[in-house]
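Encoded as structure tokens, the following chain is the form predicted in complex with its partner chain, with no partner shown.
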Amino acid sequence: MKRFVRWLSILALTVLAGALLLAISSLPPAPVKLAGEVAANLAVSGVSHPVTAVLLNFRGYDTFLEVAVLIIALLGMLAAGLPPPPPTGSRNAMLPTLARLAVPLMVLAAVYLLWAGAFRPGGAFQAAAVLAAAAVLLHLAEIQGPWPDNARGPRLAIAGGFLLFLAIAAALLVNGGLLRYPPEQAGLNIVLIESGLSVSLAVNLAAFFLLRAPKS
């Protein structure tokens, strides 16, 4: 019975795959083309890279909610109970030196990615990932200890970037819409939001690794 169900599932999945391939191979051209619209409005978006313009301006509201999703994932970990602190005494002798060498470079790389976001793919999330990696490296090298679950600093950092985003979104309601930047201030607003977010997201990502239950 179990095997029968298994094979039936595999058969169904195969059929699905076939149908999908067939469907996309015979797809007529799309009636709506957004690339042109993006290009037409790029000049007033505040950034020069179309993807960044979509991410932070045209569909900035998606990004706003996406940050909340990341925070929620961390909250889920807090709710489920933090893992115990890592065992000490299994120190990797190469790591401290490596970390001291690499972390400044990573900081530079993070800011660079943030900066590059205006012109090419990149931006707050990539910057945050690199910063978070730096924090993890420091932690693995035992230069940075684990964060206890009631640590205020990381929480403030995570909340801070998001609250900045939220405040800008709310303040812009004056213009008649969530996150509706006035064209001349769009660039500044986006840089502000991205800078705040990169710190907030970095701490958020690092927290998955560094937040640990207090030693019992």
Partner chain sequence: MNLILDPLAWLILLPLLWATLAFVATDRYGPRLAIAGLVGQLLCAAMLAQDVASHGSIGHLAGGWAEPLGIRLFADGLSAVMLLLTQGVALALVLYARSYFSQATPPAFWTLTGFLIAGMNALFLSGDLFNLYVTLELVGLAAVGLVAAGGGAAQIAAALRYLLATLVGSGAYLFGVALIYGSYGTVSASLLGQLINAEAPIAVWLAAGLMLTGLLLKTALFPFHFWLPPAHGGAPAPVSALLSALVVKASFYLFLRLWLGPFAALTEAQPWLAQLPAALGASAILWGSWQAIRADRLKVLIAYSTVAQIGYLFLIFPLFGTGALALQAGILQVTAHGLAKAAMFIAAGTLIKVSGSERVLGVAGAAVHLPVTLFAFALAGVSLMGLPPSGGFLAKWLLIDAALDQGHEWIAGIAIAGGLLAGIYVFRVLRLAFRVTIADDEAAPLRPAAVLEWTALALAAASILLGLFAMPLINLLAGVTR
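Just so you know, these numbers come straight off a predicted model, no measurement behind them. The term rigid core refers to the maximal set of C-alpha atoms that superpose within 1.5 Å between the two forms. Positions refer to the first chain, counted from 1. Compared with the form predicted on its own:
Can you return the structure of this protein in the form predicted on its own rather than the form predicted in complex with its partner chain?
One chain, no partners, no other molecules: that is all that follows.
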């Protein structure tokens, strides 16, 4: 019976995949060349890199929801509870030295990625990923502890970036639309949002690992 259900599931998924491919292949060509539209409006976006302009200006609402999804995922982990952590291996004596040498460079790289996002590939998500990796490395080196039981500070950091994004979005409603930046203030607003998101997302991403880390 289990074998029949398994093959039936595979067949259903295959049919679904085929239907999706057929639907995608039959879509008409886009009536608007989005690359041209982005290039034509890049001067009023507040940044000079098209990807950042799309993520935090032209389609800032999508990015706002992506941040919300990460926070909801973390809340789901906290609400559902966690299984017992896996046993840890023996400590590598080289790891603390590596962490102390690498983490300052990782923080510097994260700051650069945040700053560079305005005019080349980079931005808040990339910077946050590097900072989260630094936090994980510090924990593996036993320099930083796991997620604390009274995690008010980390929780405020996670909520702070999202609430800053929300506050700016709400303040901009007076312009007639959500996240519709005035051209003269677009650059400043994007820098504020990305700075807050870098910290918020870094703590959020690190929490996915640190919540599973064994407590000493």
